[in-house]
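Just one chain is shown here, as structure tokens, and it is the form predicted alone.
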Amino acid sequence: MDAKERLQWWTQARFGMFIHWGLYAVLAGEFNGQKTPHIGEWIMRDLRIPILEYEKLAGQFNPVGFDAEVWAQLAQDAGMKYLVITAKHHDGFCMFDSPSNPYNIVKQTPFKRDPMKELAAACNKRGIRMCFYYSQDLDWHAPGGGGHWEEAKPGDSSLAYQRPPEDFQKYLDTVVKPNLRELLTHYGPIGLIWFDVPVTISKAQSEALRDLVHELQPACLVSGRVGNDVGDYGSLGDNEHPVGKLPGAWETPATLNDTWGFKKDDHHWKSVDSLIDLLVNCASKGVNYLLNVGPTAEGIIPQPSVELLRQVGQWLRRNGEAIYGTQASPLMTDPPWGRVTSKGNTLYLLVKQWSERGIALHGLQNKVLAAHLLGAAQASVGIEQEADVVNFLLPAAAPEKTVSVVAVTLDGPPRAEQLIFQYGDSAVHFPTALAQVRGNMKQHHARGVEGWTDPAMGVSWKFRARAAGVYEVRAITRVNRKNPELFGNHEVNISVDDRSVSGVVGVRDMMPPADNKTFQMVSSVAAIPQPRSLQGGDCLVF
């Protein structure tokens, strides 16, 4: 079977649930009075907790409160289509009844169930994918596990110091092939590891774990952060969503607060509107959606993830036509009022500023046959394209509080031109995540360009404007807050067509920075005088 079989419930699914529980919510972010200023489930390594203190957790970690027939349904009330917990984080701790490792629940703990078993069941029962976390390189327990500090030189926080290699192949043979095999051989069918932190692993290694997961159960997916590029899918960053869509498949995973594992003092929960922001666009640039709770030690998932959840959910059951088994945009931008995805000749328009005026779609380049809201059967939408613009007429009233989505029927597939478009008067924006790179920088698919270090390096995008007139050009980079002198203070030329302006991007002219938040925006301004071919209609290079 090969990854393209693998995907295919995948990415059917859009949207899974991942859940972060172990011992570090006994702690819920604090021992021995301190207080953790990181996530919740790294406290072991970041408060320097010795290994025998931490085991003692396992003697109070009783989760009574633990429901697996709970935590199924609430995925499914979420219209979440996978599950994925983790078996094992870095702390070692096997959260599962492991023959090969006695650090586990049903072993250590006065509880003595697997939640793991309990839980497969009722995935099962409701049709959701059970999938399992795994951390294959850090492990703070073990011997030879990479991440270990304790043998670290004086002020080393490396992740990636581990003790020798031959230990950490040891410490694969021992303790994660014979993890995999009991996860792939007593839980029945499962749909993906999620392994993670891969700061030591060689290719090879990461090679042997991909084809043992894929030799145990060939249909199931294996994340890509098993490391060296070799998954079946692409994992972006914690928290991070992308600017246009991504070539090939990808998931992002995601927070409902700051943290991953329970603590108590995270209150900063994000709105179910932002929720549903990001549910939207991550679906259009065919990404999936792993959104996060963090269940307490006594096994209760806290009342806030779950009332944002069943909202989300709610609005699925409504618009799930819209993120389901869809694809990305075929726009190689978004329009200024929400985005677009896409299934067979249908394109679905997720639209969040709703306007009485309604909305314009440029660039497509098929015929719209009908268009209606989903939610709204009784609403009318009407229809007017001109060349590659269409124009959809919108009722008063928007039918979500949120996004409300436009269904729109095309003569064939979406096909759309490859340029950023200028809707109306309004900025035309450039992410250098969809730019064409000159030089040897480093592209991400979110934050941008980096290693811009000499000045015949640059970043060029091809866009049409629809008015012409006197333009005002701003760039804004980012910068480390924590060395503000290495990184600002560069002059940066700009130029559209024959006209070009310069301008020094510095550290005088920093935005306020987020509440902790290592890197911050700095913003410089410059009007360009609008060159003459600039005119409505005009496709030129920036």
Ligand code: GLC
Contents of the next structure:
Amino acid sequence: MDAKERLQWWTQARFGMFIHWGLYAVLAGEFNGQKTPHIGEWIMRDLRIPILEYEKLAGQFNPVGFDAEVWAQLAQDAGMKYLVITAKHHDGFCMFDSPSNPYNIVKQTPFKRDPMKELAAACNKRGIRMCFYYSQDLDWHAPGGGGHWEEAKPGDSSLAYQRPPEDFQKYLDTVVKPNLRELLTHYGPIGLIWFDVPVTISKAQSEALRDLVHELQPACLVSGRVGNDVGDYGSLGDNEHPVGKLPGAWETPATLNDTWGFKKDDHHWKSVDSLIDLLVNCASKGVNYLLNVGPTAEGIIPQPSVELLRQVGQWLRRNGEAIYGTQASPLMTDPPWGRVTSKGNTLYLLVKQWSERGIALHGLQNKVLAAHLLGAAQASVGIEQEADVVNFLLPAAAPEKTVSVVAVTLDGPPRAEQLIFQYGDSAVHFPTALAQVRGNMKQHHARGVEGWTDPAMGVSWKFRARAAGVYEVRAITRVNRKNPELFGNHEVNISVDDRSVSGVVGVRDMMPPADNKTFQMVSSVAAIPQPRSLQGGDCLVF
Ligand code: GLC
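The block above covers the form predicted alone; next, return the form predicted in complex with alpha-D-glucopyranose.
Up next: the whole complex, starting with the chain shown before.
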């Protein structure tokens, strides 16, 4: 079986539930009166809790409120098609009955039950794929595991702390591989193993784990974070929004608040709108969305999570046709009013900004045959198609508060010109993630280009402008917060066709991004000495 076959159900699924549940839920973000500023499941390492202290939490872990039926039902109500739960996180504690590793929920806790057995049964009943998260590299409990500060030499607190390589290999052979055998032989068919944080693992070691999974269950997928690009699909960063269509199969793991494992003080819940936004954006790039809940030590999924997920599920019940089993948008960039997905000869317009004046789509090369709204009314939508622009005439009221969907029937599989289009006289956005890159820069699907250190490097895009005129060119850069000296003051040269202007980009507004703690966006306006008219050209170069 190859990756393509394995991925079939997964790319259809588009939406899954992530569950981070372990001993860290007992602490809920606080140890001995000290609160962790970081994500809850990292508390052992972040607060340097000694192993013997942390082990004591097992004696307090008694999730009598746990009901696998309730969790699986919530996943189903939310419209999620697979469920990935932490069988072992970085703290090294097995949340399943592991014959090879006594540091587990059945042997160490008063609870004594194997929640994974119960969850697998509850998921199977509902047609939800049961999957396991497994921390293959970091293990702060097992000797030889990655990031083990107790074993590190004084002063070496790096995640990939220096230790004899044979210790790590021994850990893989005596802890990880036996665990994988158990997870893949005791719990029925498993959809995927979600490996994570490959900081020290070598390519050969990643491959060995991948091959073991495939040997035990040929249909079981292996996540990209097994390391060294050897998984069956790729993993974007945590909470990362992809910018353009990605080659191959990808997934974004995401949180409902800031933490993954339960933290009693984290009330920073995202809105339903932003959750649907991320779901819709992922689907429009052909990316899966794996959304997390962090149950309490009593085994309860926090009520705000339950409510948010149910609302997403309600939206999906009316509009899921535009998400499940779809492919990425055929267009190169997103239209200003929302997102696009496709399935067969149908295009789905996911409209965030409803307009009584209708919405336009640029660059489609098919003939549009018909269009209607999804939802109870199925109201038809008027069509005006001329050259490379289609106008969809919408009814006055949007059927949905968040994202409404127009289903568009085409004369064949969708085809689109791979250009960036200007909509009306609106601003045109040129994401560096989609640029042609000149020079040896790294280009990331969401973060754009990195390592732009040489004036000979550059980025360019092909675009079609609608209106001739004078354009202000604004460069938005993102900089790691730790490097404020890199903010702004870049010299830029901008050319369109045969005209070019140059100047210094100065810092204008700082925009702390809502969803990213590491990077700071800096918006700058090119100080163009004599702005010239930029005619509708077809190439913009920085
Ligand atoms: C990170 C964290 C981890 C979390 C994961 C989810 O890599 O180390 O705690 O499980 O992201 O995507």
